[in-house]
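The chain below stands alone and is given in structure tokens; this is the form predicted alone.
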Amino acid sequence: MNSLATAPAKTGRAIKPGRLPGNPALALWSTPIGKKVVMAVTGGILVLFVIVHMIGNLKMFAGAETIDAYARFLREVAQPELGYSGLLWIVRIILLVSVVLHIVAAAQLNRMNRLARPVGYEVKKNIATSYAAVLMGWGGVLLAIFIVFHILHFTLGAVGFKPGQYEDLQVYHNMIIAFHVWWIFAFYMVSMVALCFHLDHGIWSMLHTLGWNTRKNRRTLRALSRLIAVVVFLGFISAPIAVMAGWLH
């Protein structure tokens, strides 16, 4: 702890003794590497959820009975120990905490990086890196908006449906109605493009932060992160396109 207290900060100023929190977890959180670790761990949780959610959505192609039964299963699993929807609410709370920590860590890390470089470099910037950073920033904002809309839309039926259209646990019925509305379809598609870019860069950054990449496997892991992003993208857009095209009705 003493070595941490006297180590130079990212801003170039020495951290005075006693500046770091006494709690090891808070001390780690106050550092750039700590925030990167939090982003990597929460990002991993969210990536896992996105993949599982995509697989669940693909049950649309098996018909209304299959995907509606899946929706009921998610609420009835772990009964009677956890009660109706008990496990689902635990998962929702974990996801909510992960999203909040991910966003806060990203915003604070971005601020720390700006403070560490108040004057722009005189050398030419890496265009690819800058482009990825911009996409991650704006893509993250769009995804945050989409998450709120998605919950209000499909989970609560509070927006995007005319009175009497939304039916609880009738996932197939609700998705058919929803994706026949052009602006919902368009917003969903644009959000999935943002998700694809976010996953592509985010999975690679997560693997890098956790130290899993080496010179030997770097290309493989880079290709893997891109493959996961593309597969998730195609999986999520398949049902809306099928509905809009009339293949699912």
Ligand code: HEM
Given for the second form:
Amino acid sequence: MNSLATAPAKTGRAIKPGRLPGNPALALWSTPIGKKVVMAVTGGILVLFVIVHMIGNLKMFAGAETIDAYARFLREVAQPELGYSGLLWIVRIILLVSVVLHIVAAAQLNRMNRLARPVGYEVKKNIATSYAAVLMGWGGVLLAIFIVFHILHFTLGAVGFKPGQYEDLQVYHNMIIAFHVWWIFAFYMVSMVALCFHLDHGIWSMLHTLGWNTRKNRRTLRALSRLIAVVVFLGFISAPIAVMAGWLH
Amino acid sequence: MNLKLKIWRQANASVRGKFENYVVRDITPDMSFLEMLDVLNEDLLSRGEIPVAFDHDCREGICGSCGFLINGVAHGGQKGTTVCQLAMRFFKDGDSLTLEPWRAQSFPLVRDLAVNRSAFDRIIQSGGYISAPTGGAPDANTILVPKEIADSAFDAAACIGCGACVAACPNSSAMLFTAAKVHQLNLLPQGQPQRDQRSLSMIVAMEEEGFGGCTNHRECEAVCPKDIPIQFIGQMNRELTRALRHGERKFAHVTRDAEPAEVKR
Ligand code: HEM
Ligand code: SF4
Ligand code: FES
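Based on the form predicted alone presented above, generate the structure block for the form predicted together with this ligand.
Every chain and every other molecule in the complex is listed next, the one we just looked at coming first.
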């Protein structure tokens, strides 16, 4: 609670007085606004990925052949120029770098923000922000856990399957087995709710951070952000629910 | 009307503070919030107690001196209004009000509800100037400014530096203030020579003062007595990337008054 106030506290500052690094990328990274811009750009890459991924998952409703062929296509595309899985690995590396930069920037900025108010308020009312915005940090942590679990689960078959159940490139078969396990189903649902919230604030936030928000288009951008979040959410939960309900088998 | 007040009392930054409860009576609806506190202070003085310290100067919403949180909302919650302009008719008879000073690492407490906002002055010092030729004053309107740009620069220039944006922000961020100060000059022809230098220096100064970063909660805009729009924040981010693209790297480092000056004789 309110203790002794405001002796000059340590801050999470990265900048030395005088000049920023000459390299433009390092200069950007050395300022908090620059880190925020990095978060917006990497977040944008992840949003695009999530949209494409969601559309891919809808192929579940077109049957086993279609979605399994799609999984093979992702590996065979741009062959022979890039080799088997070549393009897939390029995309994986871009996504991994994006996720890491996104999380590191978030952690560093969060630390700086906490240090900026050593003595808190007794009474503080938030009058403008949303639940989505307040939950960005915790939601992000959950999504990070989800991403690790998800890759161990569907890409590697290392968790969530009994020995011999997981079959490489048999996406339809794997999904049917996976979502009959109640706790896996529940974890995916909770994670998708977190994703929906993260996108609801995140997409608008990205557009604003990059300077596209104006007084006039604000409502449109916020509505667009919510629309994408909800569509992605419904798209992702549809296949697991269909499996659980027995519509897909 | 009669009100119950719970006010943060702290003699200075190095002693512990606490909330004290007071009752004020016979407040009329047309009094301003600060006039209501004047009534309380008169009463405290007459009883030989120490009056509540709060910053104020113009009392007409233009100087930016006043400000504290009323029930958790900076400047009390009437849109586009400073506490000095907030009339008591905004409240009801019998209301309980908690008054707290701005809380931020960068705004050290002076006493009770008054905090030191010199950090803002140093941000302005780092880049809030233009180069102007000496000699006779030029004729008015010799430099033409498109209407939209003039309006936008004026919107930014309306910032009175009260600090409510920092106080309301969950991250104690000074982005709205700094964005306003950057743009009131960056938008205009007169501000162009130092544009990149200004953006970089003011942004670095803001961070060196220990303010937090922006997570787009929009709390600042909601309490700003001058309705400074958050779009300036997004545009300031652009001004930074522009400055870095142009190779700008040097920034002004403003020393704090608090740093003891070397005595020379
Ligand atoms: C209910 C929602 C989801 C389902 C059912 C699902 C399903 C799948 C499946 C079956 C794969 C494997 C595809 C293959 O190996 O060809 C996969 C890969 C992947 N998913 Fe999801 N996914 C969901 C949501 C998400 C979300 C929200 C994210 C990101 C935040 C994500 C990130 C990934 C990544 C990064 C990969 C690729 C891993 C790799 O490089 O192999 N997934 N997903
Ligand atoms: S931006 Fe608004 S709230 Fe912030 S200092 Fe300026 S006038 Fe006060
Ligand atoms: S006293 Fe000047 S703005 Fe309130």
